[in-house]
Each structure stands twice: as structure tokens, then as C-alpha cells.
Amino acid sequence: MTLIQNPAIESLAPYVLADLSVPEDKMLISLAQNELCFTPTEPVLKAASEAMATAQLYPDADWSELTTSIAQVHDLNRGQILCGAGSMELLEVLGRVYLSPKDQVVMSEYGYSFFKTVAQMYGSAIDTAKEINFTIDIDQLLAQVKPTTKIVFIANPGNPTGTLVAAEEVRRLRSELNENILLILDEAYAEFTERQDYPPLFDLVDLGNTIVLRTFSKIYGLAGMRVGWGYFPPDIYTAMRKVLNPNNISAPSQAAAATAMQQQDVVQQRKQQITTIKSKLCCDLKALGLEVPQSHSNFVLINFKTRQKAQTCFNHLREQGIMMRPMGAYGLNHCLRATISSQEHMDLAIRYLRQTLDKI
């Protein structure tokens, strides 16, 4: 017997994670998944461990301690904060609430691939806007908007590019969009940027048609705990709660994230360390003749100019146990993406890249 699938799901390609397979005699150095290179602090580990003492109980469905911590740090209304099992869950639920086969979404050319997945899950058409120098162009996005456009997705800083659009440009996008179009602003990497022209944009949520998403998977270093959050207009908050799993985040994950949010001094230290390592990496890559767009994240996009050169370098690095992320799925088969890791790991990657490029 063959069961008939939802046509949108039947045609959907599985979401592909990074390949982390290396030779058996090599230790894996993963630069492929944009994970933080620092382990959780002792207070974070202690909070998660203590929460296990009540593991027989369901977790707090209102994420009370966690949302209180977020609200205090960002000066937000706790009653407008929703948490998800990573921001991916919140994106999927937004699609479930607002998208249908009659709708269209707009995203940038190299926008986060899960935006496309969300649209495809609910049968919505996708319009993509050209990027300029690997950076979102607001005019190009606006040019793709149609009467049937329901959602505009942007990730800022971008993934996989790492580039950033100034806050005033994001505000211009919102002001020039029809008020019945939902703007979803994914700021998973916002804590890494040092640009003074990108202050927080949570006030856009007050307009009633904009959502700002954040995550604990990046600068907070809790990717394995699966915690994301967002700031929502009251009406959208109410609609989301109707379908969002009420027990979606475990008690240890909530406790760990709440404690991590309170450690803003640690966040700033990590930001500075990553910025320092990233700056040296970019200088070293440029010295090898490679192009690197300015990154405001914990990764860099490396432009090798040709698919063959990128593939050759990827293969040689993999032979040494170093895994970068090929970008062919984004139409960037001449690029690799490298997560910022320890200085030792970055120097090792440069060493093997230099060896490979010298032979090409």
C-alpha cells in the first residue's frame, strides 16, 4: 500500500547538514557548522545539571526564568517573547501559521536555506532577490514584492555570507513594504557584529508586522541544547501559541540558556576573542590571494574564484581532518565557509590551504 503524501512534502528535499566524515586516522576539526569554539561556562553547566533533579516533570511551558532573563538584558516585554527548540522551530511554526499555496515569500539570493524550506513545506512560491557583493540589497528585495507576497525573510548578518545590512536600510525595507506583509528578521549572528550602525531593531516589532529572531546556538555556545527565541507583536504571539509545542524546550536547556543570558560579560569576551582570531584569518586568507567578504559573524566565506580550486582545497583539508563547508547548495560552488575556531585550528587550516594553493 502506498500512502499519498502532502504534495509539498513529497517534492521537498531533506535538509542537509554538514558532512563531518574524515579519514579514520585523523582527528576531526570541524569548521563546518558555525558552532562556538568555546565550551559552556561552569555556571551554565551547573544550572543545567541542577535542573535534571526534576526531570520527571514537564518543563515550564512559559519559559518563565528564561524569558525574564531575556527581557531584562534586552529591555523587552516578557509577554512578547516566544522560545523554540532553536530558531528553526519558530520559523517553521511561522510558516504553519501564515503560509499557504496561494502565498509568496521573498528572500535574498544567498539567504539562509531554511527560509526556502519553510516556504516549500507550505507550498508557497519563492522569489529571490539578487545580492550585491554578497550583501542583501534592499531595492532588489523590494523589486521582488508582488500583491501575493506574504512574508519577506532576511538574515542579518547573512548566512552563509556573514555580511551585514545597516539598520537604517532594514528600517527602510520595513517602511516601504505594505503593512500586510510580514517581515521576519533572523538575527542569529547579531551579537558578533561590531558595527555602530546596527543597534538592536526590536522596536520594529511595535509596528505589529515584524518579528526579530535570535538564538542561543551561536555566541552563547548552546547549539546542543536547542534554544531559540523571538520578539513578537501581541497578535502574532497569540497565533503562534495556538500551535507551538508547549513543552518544546527541556528544563536543563531552559536553565542553561537563562544563566548564559545573564553572563553578558562572557558574551563580550567571546565576541572580542572571535573578532581577533577572525581578523588574523582574513588577513592570512587575503595573503593567499583569496577573497573574503567582510564578516560580522563567527564564520567567513572564502571565495576561491573557481569550483575546481575550492573542491581541491576542500579535499586536501578533509584529508587532514579539517572540515569546511562547501557552498554549492547556495549556488556558490567556488566558495567554502569556515567557522572561526581556536587560533591553533585556524593557523593549521591556513597552513594546509597554502600547501594546496602552492601546488595548483
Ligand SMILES: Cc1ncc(COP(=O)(O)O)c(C=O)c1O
The other form holds:
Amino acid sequence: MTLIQNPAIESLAPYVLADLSVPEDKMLISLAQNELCFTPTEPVLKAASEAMATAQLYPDADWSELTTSIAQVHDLNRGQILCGAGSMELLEVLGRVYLSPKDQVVMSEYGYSFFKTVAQMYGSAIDTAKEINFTIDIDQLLAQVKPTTKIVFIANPGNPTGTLVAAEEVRRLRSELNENILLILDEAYAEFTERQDYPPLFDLVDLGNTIVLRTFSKIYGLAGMRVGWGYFPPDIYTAMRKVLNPNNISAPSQAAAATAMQQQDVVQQRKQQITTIKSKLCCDLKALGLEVPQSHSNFVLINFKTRQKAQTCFNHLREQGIMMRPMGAYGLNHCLRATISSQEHMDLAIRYLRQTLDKI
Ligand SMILES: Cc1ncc(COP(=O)(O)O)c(C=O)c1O
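Previous: the form predicted on its own; requested now: the form predicted together with the named molecule:
So here's everything in the complex, that chain up top.
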């Protein structure tokens, strides 16, 4: 007999991951998941494999080496850093701690889809703020806030848009939000931005009810190790600790992430390489008559203007083994999202896009 599900879960659609199925005779080139196109460095591989030697033990529940590295690099208080099995785990646990069917959350029109999933898991209603030119508009977000609003979620840079809201605007959002509203600032792609465009915002956490989330899945290139982290006010840290799985990150993952964090020179090199490849890609896409909002991340949103063009290009690329990400789930079925990969992969994608567009 089928058991009755928690009503919030019953009405939840399954989380949709990228489709990576390409013809059998083609090698997959995935541009669909915003992963990094570089493999882990030798020191990262070595640290992870050495940590396997103690795999009979549970991992360090305080993520000591990892949080020490993060605190050093970002000049933060180690005691306010929580780590998760990806930042997705931290987002989900934030929902578990703070959301109920009585609450509402605010996010932007093209906000990261997992924000919606978290709200739905706990039965909270979602108010959506319009974006302007694919960019979060702080006044529109503020206009959606109600007395029952519990959380405001923003991803900056945004996914799937790649656009950035100025740090000053994020500060204004915090200052104009009632202090009892939790602001979750998801900065999964922050390391791809230029520091002058987007200075660190960790100090907002000191104002209370504000959280900044980061991840090792993007510029650090460790999506498969599942490590995310966040900077939390002490009261929220304590509440989260009550329910966060105490053994959530394996020892090899902790060791890999700690080592990657210590290699800031590698992070800078990767950022430059991605920026160079991205600039050329954007020029090539514009030369094909396609629009691309300015991206501050390791992916671009390509606007084909019509659903048919986007679909035809998606199909043709897929026949060649190249998978971009359709954006219908965001109400953007005239767009595809493409992760920055090697120059060779980007050139191939442009070649097949040109062939397709020439024919339609
Ligand atoms: C904005 C944003 N936040 C969080 C995540 C999840 O990252 P993690 O791999 O750390 O769970 C992603 C992944 O694509 C993302 O785009």
C-alpha cells in the first residue's frame, strides 16, 4: 500500500538534472552543468588520496583543516564557517531550520531553481520579483516583501543569467529589509568576478540574519567531491548545527578542498583562462547575431530570440555530442545556457551553431 507523503513533498516535482545523453558514436562534451573545465591539481589529488588511508574513521565533524584554510584566505572567524555536502546541503538545511507552510520566501524571476525547491520542500509560498535585462533588481525584490516573508534568496552572480548586482545594491537590500528577514546570498560564482566589481560582502553577516554561501564546485573544480561552505551569524550557526549531518563531508573531500583553497594562485590562473575563453565566445556568439547578457561566471546565457531557433540549435549540437542546457524550466525556452569549456570545445560549439543558424 502506498504511504501518504508529507503534503509538501507530494506536490514537489522531482529535481531535474541536466540531460547528458548524446548519440552513442559521439563523445560527450558537457556544457550543461557549470562545472570547471580543468581537472584537479596534483597536490589536491595527493591530499585526497592520502586521506583515504584513514577511511575506516568518520571524518572530522568540525572540518578543522578546511575551515582553517577558508578563514585564512578570506580573513574570517573560523567559528562562523559551516561546511556542507555542496552548498545545496546548506540551502536545504536552512530551509529545514527556518521555513514552514506559514512562511513566504522572495526570489527573483530567474533565480537559481534550487531556492524554489527548498521553499516547496517546507511548504512555503514563493514570491517572485521581475528581473530587468536578466539582472536582479533590488527595488523589485523589496516590493515583493510582505509581513510573512521569512527569507530573501539571491544568487550573485545569478544562475542561469550570469549577471551581477553591484555589491552596493546588495548592501542596500540588507539595509532596507526588515532585520527579522533572513537574507541568503548565494555566491557560488563570486570567484569569477573582478574584485573591483564585487568586493567581498562577508561583513554583512555581522549585521545578523545574513548568510553568505560559497562552493568548491565551481572555480575550485571539485563538484564531484561535494563541498560547499557558508559564513553564518553565531545564532544561525548554532541552530544549523542541531540538524546538519555531523559527518557530512568525507575526509578525502575535506582534504581536497582545504588544499584547493590554499592554492589561490591556481584560482587566479583559472579565472584568467576562463575569462579569456569567455570573451572570445561572447564575441563569436554576437557575430552570429545572438544576444548574451554580460556574464560574471563560468557560463553564458545565449538568447536565440525564438524557441524554435534555440531548440533547433540544441538538437544539432546534441547530434554532435555537445550538450548545452535548455532553459524552459526558467520560462526561457528561447535561451540555452553554455558552460565555458576549453577553447577547442568552444570553437566546436561555435562551428556547429554557425552551421545550424546558416540553414534556418
Ligand atoms: C547559484 C548556485 N548555487 C548553488 C549551487 C550548488 O552548488 P553545490 O555543488 O555547492 O551544491 C549551484 C550549482 O550549480 C548554483 O548554480
